[in-house]
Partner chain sequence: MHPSATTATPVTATAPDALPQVPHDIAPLLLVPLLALLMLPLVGSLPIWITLTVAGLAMGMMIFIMASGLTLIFGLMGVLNFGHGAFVSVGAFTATLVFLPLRGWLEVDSLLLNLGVLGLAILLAMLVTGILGWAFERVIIQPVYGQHLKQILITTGGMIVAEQLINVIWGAEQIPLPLPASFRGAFLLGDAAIEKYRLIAVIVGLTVFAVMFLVLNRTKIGLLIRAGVENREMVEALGYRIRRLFVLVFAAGSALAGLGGVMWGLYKETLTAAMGGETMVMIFIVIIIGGLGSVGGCFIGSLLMALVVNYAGFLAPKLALVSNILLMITVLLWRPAGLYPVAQH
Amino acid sequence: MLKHLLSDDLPRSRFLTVLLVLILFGLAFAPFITSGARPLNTAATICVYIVLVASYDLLLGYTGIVSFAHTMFFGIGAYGIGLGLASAGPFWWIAFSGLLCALLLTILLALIVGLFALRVRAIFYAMITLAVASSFAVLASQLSDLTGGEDGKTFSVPALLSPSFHLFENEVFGRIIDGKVITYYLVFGVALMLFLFLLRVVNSPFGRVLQAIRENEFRAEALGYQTIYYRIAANCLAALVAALAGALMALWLRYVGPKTMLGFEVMTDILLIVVIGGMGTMYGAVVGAALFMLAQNYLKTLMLQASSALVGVPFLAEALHPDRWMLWLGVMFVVSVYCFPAGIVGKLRST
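Taking just this one chain, and keeping to the form predicted on its own, what is its structure?
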């Protein structure tokens, strides 16, 4: 049953299996094993980024396509559901209508970008997608009447997902089951299904062709595969999943804005997580997203505690000052790439 659920793509490493199980159970029971808004927000962000990074891994790790337009599709999904709820009210049919419009726009743009750009090679395609994504971000910032400009827009969600909604009068395992917890499990459940779907895709005959294109496109063409069609299909599929991830993020935050949804920082985070976790593994998205988001949210706090404990050692206390957390995050990234050139999952699977 487990092999079928994982599309016969088992972790193939005892330590990796334990790590994945810990992440799964940690995310599944996050509302009950943590308290406060920050840990739950971190868990929800990990769920969203697992899907977002896995969809990008379909392009980069399995097909060999370097694209900088992934945040554009992420933002389209977020703005589709966010602007719909902000303009027409917190109704389910509005949310689904906005999501449907976002997905249609996503598939159209992905198809257009694919048709015109995927015929060129490597760096040229990357530059084209970067230009398209940058143009879309500028457009979202300038259409302030529609999108809220740089400030973005906040919106209300359907009553079931509102923090004021209580499913039960009494606590369950010490936690009130309110709309925020329900929203979290919506994000977690959809993210889990999307990840398992992508795992099925990369282990299907379609996925095998994508890997053949990555390894040697000319040989794949010689075997009779129309590689341009497979590359376009992979681009459209990855874009749709990224848009769904954006919709989940918007529902969780109840806010859409260009910096949060369309900023280049989001794209760099995706690239870092893919490299840290391991390209072409899918499981790398899970491990990389969990480790990166935990470091991003808690490294500064840990450094503050360490700096306070080492107050008698001026050099170390200064070096570990929390204002330098970005420096140490970069050092951790360099060390991880040096120690795990194939990513954490790639290293664990090879041992």
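Positions refer to the first chain, counted from 1. Take the two forms, superpose them, and find the largest set of C-alpha atoms that agree within 1.5 Å; that set is the rigid core. This one's a predicted model, so the numbers in the text were calculated from it and none came from an experiment. What changes on going to the form predicted together with the partner chain:
Once the rigid core is used as the reference frame, the Cα position of A317 differs between these two forms by 2 Å or more. Core-superposed comparison between these two forms: the C-alpha position of S35 differs by less than 2 Å. Positional change of N297 between these two forms stays under 2 Å at the C-alpha, relative to the superposed core.
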Second form
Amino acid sequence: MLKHLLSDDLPRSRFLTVLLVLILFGLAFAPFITSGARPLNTAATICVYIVLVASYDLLLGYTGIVSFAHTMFFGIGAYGIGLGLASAGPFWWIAFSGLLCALLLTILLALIVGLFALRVRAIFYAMITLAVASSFAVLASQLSDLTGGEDGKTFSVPALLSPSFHLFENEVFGRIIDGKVITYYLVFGVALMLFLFLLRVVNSPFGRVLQAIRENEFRAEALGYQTIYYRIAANCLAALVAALAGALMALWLRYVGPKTMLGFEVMTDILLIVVIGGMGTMYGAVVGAALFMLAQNYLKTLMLQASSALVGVPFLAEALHPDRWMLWLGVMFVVSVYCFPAGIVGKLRST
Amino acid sequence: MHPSATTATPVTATAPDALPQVPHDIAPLLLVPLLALLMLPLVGSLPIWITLTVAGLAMGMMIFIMASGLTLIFGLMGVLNFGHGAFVSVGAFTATLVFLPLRGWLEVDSLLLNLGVLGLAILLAMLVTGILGWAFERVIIQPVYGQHLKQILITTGGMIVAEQLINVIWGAEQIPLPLPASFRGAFLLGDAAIEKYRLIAVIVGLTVFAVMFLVLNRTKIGLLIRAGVENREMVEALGYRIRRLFVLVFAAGSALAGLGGVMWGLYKETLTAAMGGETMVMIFIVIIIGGLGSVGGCFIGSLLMALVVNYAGFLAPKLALVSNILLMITVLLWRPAGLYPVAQH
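Please could you give me the other form, the form predicted together with the partner chain, since above is the form predicted on its own?
Zooming out: every chain and molecule, the one shown earlier first.
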């Protein structure tokens, strides 16, 4: 059963299994083992990022395509649901039709960009997606009538998901089951399903072809596979999943804005997570996203202490300032590309 | 005259007839004047058109300075440096080491003194970015020659680290960088206002282009670089160490990015650590339009893009936001490998 659910792609490392089970249980019972808004927020962000990063891994790790447009699709999904709810009111059918429009736009854009740029080499695709994505971000922040500009838009979600909704009169295991908790479980459930779906995709015959393309495109072509179609299909699939992740994020935050949804920072976050977690392993996305988000939320506190302890030291105090945490992650990123190209998961599997 | 030249005369006299001439491809060259002329009736007023054109040319020159190094680096070794933007920021921030202490001299309204300070700042910026480029090539790029995926990842990582290091060294706030006194303002050409600094940018850009052109076409090193871009293996087979050449090109390209950074910083009048990343998008579009590896194409591409942005900004401000992409798509539909495709790539 479990083997079937995981598409026969087991963690293959005892420590990794323990880690994954811990993360799964942590996320599944997050509303009950923690209290307050912040840990729940971290947990929801982890769920969304797992899906986002896993879909990016389908491109980078499994097919060998470097794309910088992943945030664009993430943003389209978020804006689709967000702008729909903001303009027409909190109804389910609005949310779904907004999502549908976003998915259509996503597949159209992914197809166009793919047809246009995937015919040539990886490096070309990376540059073109970077240009397209940054133009899209500028467009979203400038067309303020439609998108709310730099400030973005806040909106209300359907009644079942809004914080004022209470499912039961009493607390359950010390937590009131309000709309926020229901939203969390919606995010968690969809994220889990999308992750298992991606796991199935990469272990399907289709996924094997993608890996063949990554290893040796010429040979894959010689075996009779039209590699261009497979690459475009992978691109569209990854874009669709990213858009769904964006929709989940928007639903959770009840807000869409260019910085959180389309900013280049999101793209670098995805890159860092996928490489540190482990390229070409779906589990890398889980481990990477969980560690990254925990670090983002809790490492900063640690760095603040270190920084204030070293206040007299000229360079270190500045370098350990909480806002500079990306410096250390960047260094870790470069080191892991050199020394552990398979990331944390690859390291765990090899020992 | 070289002594052997006299003996070689009979041979060289017949040689041009024997060698098939490479046909000159001038269509892309005509794009820039054609675009400018086409826009004249649309803009409708000559003075405004002159102002817009000069602004576009100035912006294009600055982008060219930043992009030319990257396209050469790619042309020679197939290394695409996603961290090129970091050198732009580092150059600009290094210039503040000169500008801020000598602020008094910048306030004096003397062209010579101002130019002197600017020259000093540029020199320092180019020196620092050149050395950094050399180190970057040795430490970061060399282990991943020929592995495109890793190159993209590693140079992106380098960019993140560099941006953060700038924040550590110079602080996270943006630094105002006022123009030197004698560069401020504009002078009138008829009714058209031309900003002085833009003229300086055009002159610097043209100088860089001319020097590059001469080095590439009239020196031994330039010959080797051009040959390397066309066919790397052949140059190696002839006994030249192309890697050594490449380090040189990489350092020079980084220094040019530093120079571009100083000019761009003065143009924007504020510095942020993210400025390199922001210019990166334009740089990529320009080198794609020009044809990866082609310096001439990069020059035309820069001018085209900047002119289009400026005209579009005046004629249809909303369209200006995506004009870069539209231009790129149009050019690639016409010539899928860029204006001047390079054979090897």
